[in-house]
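As a starting point, one isolated chain is supplied in structure tokens, in the form predicted alone.
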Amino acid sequence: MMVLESGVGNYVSAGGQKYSCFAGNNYLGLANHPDIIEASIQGAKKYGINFSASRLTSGTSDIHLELEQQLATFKQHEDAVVFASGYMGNKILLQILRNEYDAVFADQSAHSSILDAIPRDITGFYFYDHLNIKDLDNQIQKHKSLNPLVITDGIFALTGEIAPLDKLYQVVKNNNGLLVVDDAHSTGVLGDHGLGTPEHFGLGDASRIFQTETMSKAIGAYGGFIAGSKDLTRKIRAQSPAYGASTSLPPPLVSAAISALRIIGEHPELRSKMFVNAARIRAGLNNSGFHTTDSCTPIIPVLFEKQADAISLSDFLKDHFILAPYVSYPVKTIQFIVRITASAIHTEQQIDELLLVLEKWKRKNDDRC
């Protein structure tokens, strides 16, 4: 595990030395955006640390008030809710939809929060086969007594494979199910205003979706959300337990958060740059003859059969100061992989030396990949 000495940038400071930074989420590259940084100390000086207290007693601000209209209008639905990380927000919509739904089918590949919110009275619960809309419609006919809840990724997180909406949506929609899109790494990124994987494929207004999403990658801030109707935040305000619980987002966060979405909205070319940036990898990547991920997201793959060659090419990355790690995670996946991400702030530069060593490594271990 690496110990950062910096805030991420495009480099980021560790063990006394400089790397270009390959990793994590940061898309846009907001993550250390000096205005956001203002903000989230304006907010530290007016309000302090934090609020200590929950929502539902004495820990709803202003400015929490500010964020969640400020969220609604950027995904253009009428209301949000915010809590503490986007982690939590699985949970919290299916404790909330429970009573339209017996059986959850979820993609082999879901994230661990997916996992984790998944209601313990479910008996019914299936996997259908990454990606593979066929198999999931034979896993719903199967169990064609019960109502439907498809929950997926919308980018997934190791892969930056798309879930293919469009095909899900139809499914759910001639089984009258529900489909929840866990958007984590989508908000922000996906679609012609970055709302996401639903507006992506033209799904924005379609009933029956629900995104669950976070602050913490594209946005640059932290915190999770859910936007919808104010009928769905209503009731999670009132019945979540997740939500009604859990001490409130502390109000540097909050503030640093309406700083970012006002960026987002009055720079949309950095969705454009972080595209150009990605493309630009992934073409090099192909052109060396690695393995990756046929897809236009941020999350570019170098895919491995062998978990040694993985961890010899992040390896010999960091040697060359660039850090982009080999990922073991809790994630069902079928190869190994070391996870480059692209975001808004490379530089030409980085981007080119990133590649001049990926090729370097290349020639060294040819018969690897």
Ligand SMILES: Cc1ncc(COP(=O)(O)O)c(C=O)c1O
Contents of the next structure:
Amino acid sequence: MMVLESGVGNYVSAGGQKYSCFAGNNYLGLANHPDIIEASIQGAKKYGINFSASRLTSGTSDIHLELEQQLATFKQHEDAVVFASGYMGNKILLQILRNEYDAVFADQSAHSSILDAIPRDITGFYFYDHLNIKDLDNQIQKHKSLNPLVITDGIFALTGEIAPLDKLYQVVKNNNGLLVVDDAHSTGVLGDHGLGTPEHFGLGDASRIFQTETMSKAIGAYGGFIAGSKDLTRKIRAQSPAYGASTSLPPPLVSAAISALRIIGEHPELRSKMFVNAARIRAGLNNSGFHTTDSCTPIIPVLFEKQADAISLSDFLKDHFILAPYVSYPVKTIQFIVRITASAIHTEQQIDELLLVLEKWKRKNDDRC
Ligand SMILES: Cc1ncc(COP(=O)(O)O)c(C=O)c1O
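Since we've got the form predicted alone here, give me the form predicted together with the named molecule too.
Zooming out: every chain and molecule, the one shown earlier first.
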């Protein structure tokens, strides 16, 4: 494991060396933005590091309310509720919706935060084949007596594939079910305004779709949130043990997120730049004969049949001072993956250097893949 000695920008430092960074989830390049750092310092100066209480007792501050208001405006919803991490969001939502479903149907490659969120008292829990609408429909028909809740990642964390939300929603509607989408990697990324997979598929107003989201990836701050109707957020605030019994989001992070949302609103070109950079990397990989997924997202996996090849490529990149890790968690995959991520702050030159090194590895190892 690499131990960082700097913050995360388009370069990072580790072991006294500087690495060109194509790792992590800093899609819009905001993780180290000077305005966001400054906002976070001001937040710490005014409120300290910790409110030292849960939201329901004495841990709710004016900046929590401001952030929730801004998230609601950004998401074009009535309200939003923030909590300690994106990971918690699926648990919170599945608990709050618990009276409305008896069975959960999850994509085979669902993120571990989804699997951890399945209620213990559930009547049925079934996987459907990855991205396979027909299999989902078959599984739901087999268990026709149960009210279904379908849950999927919006963008899959390792492969960058986009869940076919339009088709999933059709199945859900036909069966009077609910659709939950974990948009951790889609918020700030997909859709005309960065609102995630529902907006990407023109389903922003769909009443049976619920999203769980995070501020720790494209938004560049930290913490989870759920946006929706006032009825939904009221229930979360009143009934969710995970929300009610955890310490409120710390002041520097709340201030950072408020600042990040302003920057995202004022700079839509960050999203365009991220897509241009992702397309440049993807095209380069395809030209060199690597295998990757067919997507537009900033997560660009290099796919291998053999683990040794994935490790060899990641090590080779590291030897050339480029960071793109071999990843084997938190999702089951059939292939071995070097996960490259594009960011709005990557320069063309930096991407071309990455592509050159990839090409060099490919020439050396051509018989392998
Ligand atoms: C699909 C998915 N959901 C949830 C999370 C958790 O989000 P956070 O790191 O903000 O807690 C992640 C993080 O990697 C993720 O990939």
